[in-house]
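Taking the form predicted alone, here's one chain by itself in structure tokens.
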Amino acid sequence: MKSDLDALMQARNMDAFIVFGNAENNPPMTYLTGGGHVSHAAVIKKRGEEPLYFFGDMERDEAAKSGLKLIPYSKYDLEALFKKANRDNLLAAALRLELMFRDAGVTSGRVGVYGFYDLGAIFGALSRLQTLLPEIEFVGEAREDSIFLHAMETKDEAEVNRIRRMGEITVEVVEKVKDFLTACEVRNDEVLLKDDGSPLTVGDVQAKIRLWVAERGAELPSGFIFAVGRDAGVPHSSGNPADLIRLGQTIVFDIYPAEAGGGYYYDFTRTWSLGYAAPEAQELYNQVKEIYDTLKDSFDLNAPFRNYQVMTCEYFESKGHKSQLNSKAPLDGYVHSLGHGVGLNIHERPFSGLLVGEDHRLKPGVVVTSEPGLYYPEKGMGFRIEDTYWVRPDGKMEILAEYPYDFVLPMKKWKPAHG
């Protein structure tokens, strides 16, 4: 949580940090400021002190909503700085940063650098700032182990409620997609038809998904997956818009919308087959559902998350599938890790991969996914089931948005030829 930042800084021997970029779609900045339409901003926090929020005057009302101590950029005479820098833009930026750091009381020590911004501009300005404040050591961290991902790992109830609301929106959209698909007319060759009699494509469905998400005030900043047949067998294939929707093919629908402006995410997947399923597809789906249910009943408070990745690999290997446990970078079978944290980032701590440490645990306050799957692109099929769970303060695991696990979806206007 945000209250952990000072302790995390202390543990990393970090005296201060600076976050660059917009307040929206920039998780570290959003985390500190609450978001809003504030662009080209910066936050400097000295350990043990409140953050300072630097912003342009035109966005002063938006910045004020953060509740942070505010310093407008107009405090610094940019024209004078530009002149002093002999019209060198990067040096002028460094001169302004020097004044900002001095206002924050930071002229020496280890300073972490975070945020989403133009890498070249930040590197250039900080390189020049280093000569102006030589007692500062700028520090970069691996994203997966940064103080921000550690702080974000546990959520308070207000954060969880925002994720829960995104879950409600997610399953509303999924239900609309299911109802739309199952209400379609079906051509003799088992292709679904639109109202005008033309074939329904993946692109048609994807357009409706974008519309229905937007109508509910959410966004899809990281995209989504609606993939059929062979593409369903490639875990992160978003789906070919030109593909036709047919009966009896597997559909992997992985949707992870976020609050508008780059807020909290939800993550969810279902696998469907319209009308009927081939026996092999049904068997593989049953295996994914079996391990999903086993995991759900096995999750234990404070257990290392990677333990459940091992359990999933061992189960699928017992059924004859490859996994990362004994195959290097498999392209079919079970090919990814079990889950990950969810919050302002679609992927954040704790992670479940085989290489992560035991500090990635199912402790109270974390929000994680469980998403086992099987993938056989050359067979034209793939399967994944995913829900997002919250480890509650009482240690119980709660799915934040319930939704059925039906694999075969009956078509309302189609009956098998023998029916």
Given for the second form:
2 protein chains.
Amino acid sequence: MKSDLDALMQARNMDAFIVFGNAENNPPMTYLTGGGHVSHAAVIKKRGEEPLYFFGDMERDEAAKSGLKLIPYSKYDLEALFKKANRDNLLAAALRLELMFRDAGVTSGRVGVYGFYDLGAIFGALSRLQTLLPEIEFVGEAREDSIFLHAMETKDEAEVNRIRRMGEITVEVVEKVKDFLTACEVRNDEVLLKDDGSPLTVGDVQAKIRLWVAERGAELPSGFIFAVGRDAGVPHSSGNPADLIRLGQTIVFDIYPAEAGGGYYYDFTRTWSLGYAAPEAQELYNQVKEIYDTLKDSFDLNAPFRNYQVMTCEYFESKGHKSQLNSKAPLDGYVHSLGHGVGLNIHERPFSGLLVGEDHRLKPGVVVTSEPGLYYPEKGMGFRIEDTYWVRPDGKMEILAEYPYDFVLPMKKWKPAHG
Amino acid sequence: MKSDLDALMQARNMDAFIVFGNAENNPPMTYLTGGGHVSHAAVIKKRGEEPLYFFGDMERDEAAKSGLKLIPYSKYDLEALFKKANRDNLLAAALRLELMFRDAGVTSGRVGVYGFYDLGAIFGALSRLQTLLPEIEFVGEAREDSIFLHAMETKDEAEVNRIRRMGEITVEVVEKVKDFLTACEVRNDEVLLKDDGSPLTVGDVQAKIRLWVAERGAELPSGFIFAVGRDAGVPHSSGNPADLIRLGQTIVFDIYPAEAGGGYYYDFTRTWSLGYAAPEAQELYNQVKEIYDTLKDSFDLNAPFRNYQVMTCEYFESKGHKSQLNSKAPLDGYVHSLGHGVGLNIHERPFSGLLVGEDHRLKPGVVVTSEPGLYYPEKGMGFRIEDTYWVRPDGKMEILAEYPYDFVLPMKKWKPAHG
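Having gone through the form predicted alone, I am curious about the other one (the form predicted in complex with another copy of the chain); can you provide its structure?
So here's everything in the complex, that chain up top.
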């Protein structure tokens, strides 16, 4: 939680940090400021002190909503800095940063650098700044080890409620997509048709999904996946808009909306087959569902998340599939890790990969996905089931948005000839 | 244009560059790869050679759409790298980067660093990498000087057509907002009402704007501004969702949609007053419109963009307002610069601020905004008119989406008592 930041800084012997960038779509900045339309901003926080928020004057109303201590950039005379820098933009930026650090009382010590922002501009400015403030040591951290991903790992109730709200929107949209698809007319060759009699495309469905998410005030800042057949067999193929939609094909629908402006995410996947399913597809789906259910019954409070990745790999191997446990970088079978934390980042701590440490655990307050899957692009099939779970303070794992697990969706206007 | 990158590298004595991050919402990466759902990727380009695209296997379909030379991360044995790094995540990342640079044939020289990505992770990894590849000098550039902002500054026809398409969507949405507002019932106290008789809020209108943009397949990755009264007087206040909408207030509607997934932007503003306008508001609007029109008639091919900022400041000063020419960081009057380039970044070269160099010019192929405005938050008013112009190869400035400049919008169901 945010209140852990000081302790995390202390544990790393970090005296201060600076976060660069916009307040939107920039998780550490959104976390500290609450978001809003503030661009090219910065926050400097000294350990044990209140953060200082630097922003452009035109965005003073938005910045004020943060409740942080504010310093508008107009405090620093940009024209004078440019002259002093002989019109060298990087040096002028470094000179302003020097004044900002001095105003924050930070002129020495280890200073963490964070934010999703322009790498070149910050790399260049910090190099110049280093000569102006030689007593500061700027420190980078691997993403999964950063104090922000650690603080964000456990959510308070307000954060969980925001994720839950995104979950409600998610399942509303998923239900609308299901209703829409199953109500379509079907051509003799089993292709779905639009009202005007022309074939429905993956792109048509994707447009509707975007619209139904927007109607609910949410966004899709990391896209989404609605992929059919072979594309469903490539985990992160987002789907080919020109493809037609046929009965009996696997459809992987993975949707991860976020609050507008880069807020909290939800993450959810269902796999469908319209009208009927090939026996092999049904069998593979059943395997995914079986391990999904086994996992759900097995999650233990405080257990290392990777244990469940091992369990999932072992299960799929027992069914004859490849996994990361028996193959290096498999391209079919079970090819990814089981899940990940969800919050202001679509992927955050705790992670479940075989290479992560035992400190990635199902602690109270974490919000994680469980998403086993099987992928056979050569067979034109893919399968994944995913829900987002909250590890409650009482130790129970709660799915934040319930939704049925039907694989074959009956079509309202089509019946199997032999059925 | 993209084909300028090699010459720009040469001019800066840059031997190679690396771009980090996702292919979406990351302009340099989108520029090189064409976008798509590819995350945590990298592109390394040696001067005079084809770029090499590094990506995760699950996103191989999306990466392949780039047409670039591809190397999946699975080529590098992550488990072995972790062991070699003693499970130090930053060192493991640096060891993989070392292999990637070696595969790209880059082991010495000046290497530019680009991309919107996790500053801390890259800062940390490059610090480690520096000891592994000591002959490389990593180079940062100020944003406005970067080779990417220089290359992107001039657009080819395909890029202009994509911006134009966003312009068409923009004015369609603006027209829908105008039709919606002017069709509202009006209460005795001049507050606009919804169909159910309750007051219309700024938040209601903002929700409709989001929806109408999404319906057209575009996104609002940098938000938008629909601000009324006092908020209209603060240039980047996005508007208070709880505010009611009254006749005779200034409404600043600044909308900058982009292609889904972080593509090309359009940028557009109109200022409206519903039903009637106070005489002072009409007078200030007329001034903004007058200088807007004067500018339009004055733009000269290849002229420094900042000349028009000077012209605008001088005009507003002659009318008794503050500007950046006669005041440091004014909070009312004409408080910002005239315009900016528009492309994959909502703000890019050329810039028009008083501090930018004469190399920011209205060259053929640039796409820029012209957006004079006046701001009086204490009086509860703000005004801005903005269009996006393309400097055509024949030297003519073309507005990419025409839209009327009416200030007072007559209400369909309300007439002024004395009118």
